[in-house]
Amino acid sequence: MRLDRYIASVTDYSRSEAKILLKAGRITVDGLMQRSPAFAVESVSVVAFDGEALRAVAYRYFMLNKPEGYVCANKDRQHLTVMELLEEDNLQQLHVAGRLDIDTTGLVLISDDGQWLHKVTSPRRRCKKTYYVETVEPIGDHYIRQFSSGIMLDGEKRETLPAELVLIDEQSARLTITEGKYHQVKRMFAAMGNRVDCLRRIQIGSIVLDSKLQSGEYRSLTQQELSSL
């Protein structure tokens, strides 16, 4: 985390005010004066203001059970955002790892650890995401074969990567994908002549949505969940 951002997160000073404090030589990291706002503060760093140690660096990691009608953004002029569901300080520093559509519910991961967020969302890592899907029309066995081999979406130049579809009943299934194309799940079923009626994300990587979380509730991730990603 940048030093100016860290100071702003643990004090009442803004980042611009933090830069003034740094320039004045009032900030030390591990006993050494630091003047650069971009200096990287580690989790073991001891940051002091006028000789008084500030609290240790502690990144935050949450899972949220997103309700329908909320957008995955920090601010939005037209809609409620998932950040409004959090009772946390410095909400502007938190960001979502992998967005959901306004009408899609379920698992959302939120953190202020930029490197961790990148690991979750980077296309190169192909982090698996599993969804519970209900459709208007029946889902046939041929969907399984088609999704497994890849399907061409409208407006795309390449087929989707192989996806795993597990049928639950005639009009519901679990779909696991490793990409994050725009409206991908809905577009995959649309390409088969079907329409998604209900979409809920239930898993990201090895992190499963906590069944105890009611819609709109959230909790911190456990160390085991963090390590799994």
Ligand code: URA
Given for the second form:
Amino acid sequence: MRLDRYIASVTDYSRSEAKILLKAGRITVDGLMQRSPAFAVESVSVVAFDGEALRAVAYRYFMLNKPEGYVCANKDRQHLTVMELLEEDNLQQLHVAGRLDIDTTGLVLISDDGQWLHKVTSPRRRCKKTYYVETVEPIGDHYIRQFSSGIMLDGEKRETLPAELVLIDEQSARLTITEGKYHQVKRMFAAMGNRVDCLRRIQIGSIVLDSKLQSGEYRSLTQQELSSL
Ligand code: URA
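Write the structure block of the form predicted in complex with the ligand for the protein whose form predicted on its own appears above.
Complete assembly follows, chain above in first position.
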């Protein structure tokens, strides 16, 4: 979070007043004077005003097992949102890292740490996402080669990046992709003349959906999971 925004969020000062305090050299982060309003406050930073700690930033990081019928949004007029499954304060500060379709289930990461969310979702980082897929038609061996070399999706200018398909049985597989195009998995199977019947995200980077989480349940990420991303 930007330093000026952080100061405004934990004091009665506005962001423009926070900028004046910064300019006046009254703010330190981890003991060092900071004058830049854009300075990025980390999850463990201690911000002090005239030498007095405001509050150690404690960002929140959760994994949720998304049920069908919920949208990955903070607010929605028509549908239930995943945020309604969280029993947390200041829900408006929490955001989803990479949306799932309303009928897709499984792993959703949620946080109020904007930089971390960006890291997980930035296309440049090519974070791996693994899905369990069931299809209407059989999945042929040729899908493996096609997905690994890239496939042109309707309305796109470039082929998909190499994706790894592992067949489980005739109509189910695990697919790992490194992009997040709109409806990507469904469109990849559609491009092969097939249709996805059931889609569940089971892994993001090295964070695996906790099998102990029932549909709709969530928990905080462990330190180990956090540092693995
Ligand atoms: N690909 C899809 O088609 N849908 C999702 O929800 C996620 C990936």
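Since we're looking at a predicted model, the values are computed, not measured. Think of the rigid core as the biggest set of C-alphas that the two forms share within 1.5 Å after superposition. Residue numbers count along the first chain shown, from 1.
- Relative to the superposed core, E17 shifts its CA atom by 2 Å or more between the two forms.
- Core-aligned CA deviation for L161 between the two forms: less than 2 Å.
- Remark: with the core as the superposition reference, the CA shift of L64 between the two forms stays below 2 Å.
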